[in-house]
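As structure tokens, one chain now follows by itself in the form predicted on its own.
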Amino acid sequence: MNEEKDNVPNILLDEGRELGERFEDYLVKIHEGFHNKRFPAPLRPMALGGFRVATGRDIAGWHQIQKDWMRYIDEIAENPQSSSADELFEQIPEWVGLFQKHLVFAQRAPMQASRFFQDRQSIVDAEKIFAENGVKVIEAKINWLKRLMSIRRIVAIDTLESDTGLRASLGLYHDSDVRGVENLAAVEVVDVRKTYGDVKAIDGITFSVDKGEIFGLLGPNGAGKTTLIECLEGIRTPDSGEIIILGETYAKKNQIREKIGLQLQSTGLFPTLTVKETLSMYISFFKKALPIDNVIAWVNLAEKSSSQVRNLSGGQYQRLSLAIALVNDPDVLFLDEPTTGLDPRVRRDLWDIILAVKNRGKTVFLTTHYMDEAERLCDRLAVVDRGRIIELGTPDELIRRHIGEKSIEFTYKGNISGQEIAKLPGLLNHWIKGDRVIVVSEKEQEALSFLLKEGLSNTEIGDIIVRRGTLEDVFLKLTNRGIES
């Protein structure tokens, strides 16, 4: 651990100190803004209370975090062996959660100002304080914390290291104009937690999903995917945190349910009803619904409309299940492993239907075990493990960030060790999965030549291929286990 603390570069500490000073300036501007003479005095206590609830701390509490931030940096710079490094690393997960909540608040603040104030100057002031000052420094502080944590090689917090715009990849908001109600995210999740006894099924997850995108949630079995999606669907209630669907919380459950569609992992249907009778029953549950024949045609079941459910094949049953989720023409469609157990051809048929849903401007939230499915369908995806988001971005971003353009994969027999693999030229990373080894090297040709000519001690190398990095490689790196383990 001491060796890791010694590796905290001075340039990173200097950057952290600069961010601390910028954040302090931001807090001062918030204080001045709340006490500006244009701010109606009767609203001040309510606004300050809203700030405290939304960000998890009042202004004094955020000043204290700022003081601790600067103290830790100064003490580590003076003595890397001090206990301050350990204290700071232990503090990072809580700080990340708080800064993410603060980021959501800063994102929304200009819109809130436009509701409270009539004069344009107050709205402009709010935009300068939050959008132009606060959002940028909070993004940078979250990124800094992640980079610091990466020195300890821990990837158990739900933030990203991104050199190309944390704004776009963090998942809390994107390039849309967040000041317009019409552009609010379709799904917003802020610090959601759910426990069962000692098991933290969801351990402080924060992200958002844009309208009109397909968002994937991926992870090994037991990672918390189904618990999270059931909380988003309103089937389960989280212990804490906030879930907002199309601008509404589940305090208005009936309004939300009219606008969302659900396809569960398994759907129990009446076996003796026909396809058309089944859909007619579900259509009756909603105030507004699509014409039944349109829905049947959409999922390619026209020839089976008079067939009983018990006579459907597995793929036809899944298409009927998807049709049920579509009957009310939902704005947000939740699909929990919709293609599990289906043959490749049927899976691709369902992919076409899901893409058609997106093309109609709908939002799709998808969990899946299949890497090809995620790469084919998802605009962005989050990797979940042990109840936390450990990475988030587009499939290509995740592959480039963690694997690079190409990797070397080979099979082996005998004994193999990390010490032997470390002999490969330009080695950046490697993973051993069963009888396969995946290697990432910045000197790909030299590493390949070494394997072919020199080989590895006590190891018989089999087939060798050079291929593009995949999402499976990303999972092996992030979770140290396969997607289905």
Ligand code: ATP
Contents of the next structure:
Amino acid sequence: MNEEKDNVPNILLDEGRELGERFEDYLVKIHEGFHNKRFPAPLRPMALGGFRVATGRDIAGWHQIQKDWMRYIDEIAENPQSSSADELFEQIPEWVGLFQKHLVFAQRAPMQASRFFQDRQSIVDAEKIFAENGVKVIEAKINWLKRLMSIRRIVAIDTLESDTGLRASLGLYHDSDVRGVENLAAVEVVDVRKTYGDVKAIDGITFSVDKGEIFGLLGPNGAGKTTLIECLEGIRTPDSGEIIILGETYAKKNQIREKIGLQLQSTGLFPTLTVKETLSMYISFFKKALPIDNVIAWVNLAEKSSSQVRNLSGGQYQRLSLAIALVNDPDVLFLDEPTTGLDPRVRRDLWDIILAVKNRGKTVFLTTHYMDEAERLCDRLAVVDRGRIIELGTPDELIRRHIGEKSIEFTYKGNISGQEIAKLPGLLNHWIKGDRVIVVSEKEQEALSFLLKEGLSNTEIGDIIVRRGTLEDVFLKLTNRGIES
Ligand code: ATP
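Since we've got the form predicted on its own here, give me the form predicted together with the named molecule too.
The next block holds the full complex; its first chain is the one shown before.
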């Protein structure tokens, strides 16, 4: 026997066994998570492939490591001088590498969960599995292996950590070979926080935006939308958390700058420059830019290219600010309230331009106050309130989840009381906004005839309509107040 070979202390073995059991528990939970009926079946092969590539083993491979781990511990406990001890020590460098990869995966996984699951509960469950079970047990296992290694000094852990091959393999999650994983996310946001004095403007936000989608951020005044979008644009720095744009963090600010387009809420353009001169100026800020006439054509400003900015209408001004965001042919476009203050027809023109940008394969991240805008433009959206995401999904999903197919809306005069409304058959929810009441009932026909025949005491009911549920209904329900209030 090698003289340097100290016996593994029993206490370390006991701890190793306990970690093995916790890891087994975690593996069972992720297996269940991937095969859960709420997991969209078409995405499962990609998710399992992503897991395998990111962690270096598929789930069966991890079960095998787990079995070997427990077997070594049992055999060493039984006979400290057995060959299992040597085998385990030989195994350590590879395992440390694999567990470190798995750790990176588990840290990122909650963010991935919002991509695969649409319902809030599953996202919360996934966060719990990875953040509470996974990350903690894997960190403890790496620690345990390092302590074990220090007993035997088979490989100095420093050598292992400075191994560039290993480092590279840890970054494999973003390797461009990993198709379907790397290629999915345009924007990844992990547990971002930003506080101003006592105000938690962003209070732990995690989500991701897929390439090629229009993703909307909705929320009442002061919800944190501008703070968040400005963090994503690199204009503000979060206090903590991670922002990854097209696989890069803001450590590489200049690289990101070239790939994103910004349309700011209040673009201060020079009034006496023409449209063309304005765009030329912005083009000069970038290494690579599109031909100016293409950009002007995209936003339908060809006729105005020689007009001074001060002579543009509100809609034309907004289109010019959109053109500025497009000059560097960005892959991701950030639009902060792109149509605020414009009349409905002009807003619709801008929507068409934004949809055309998406059709050119761009990713668009926008904030808006307008529910119709979100419904028309967004593939997915997040509703934020008081710095937190309170809902995330496609507009249809949110409407179905919160409202169902239809809602009843009526105007009223006089007093209205919740007690009276509660008499409506099948009542699930109701909101009062100004002189309008919106009612969601599981017995919508009965609720409608009740309103028509019985009415509500002390209330004069005006027009009644039965209509499809809208995002505005969802918003009212979630935030208990109107978005334009
Ligand atoms: P709006 O729709 O009105 O533009 P918003 O959703 O964009 O609102 P933010 O502007 O991000 O919200 O503001 C979030 C919170 O942070 C608010 O309470 C706001 O007062 C506060 N806040 C934002 N910027 C600052 C700042 N520079 N200093 C102090 N507080 C700030």
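Residue numbers count along the first chain shown, from 1. As the structure is a prediction and not an experimental result, all values here were calculated from the model. What we label the rigid core is the largest C-alpha set whose atoms superpose within 1.5 Å from one form to the other.
Displaced residue check between these two forms: E472, CA, 2 Å or over, core reference: False for E472: its C-alpha shift is below 2 Å.
I202 C-alpha shift between these two forms of 2 Å or more, rigid core reference: No; that C-alpha moves by less than 2 Å between these two forms.
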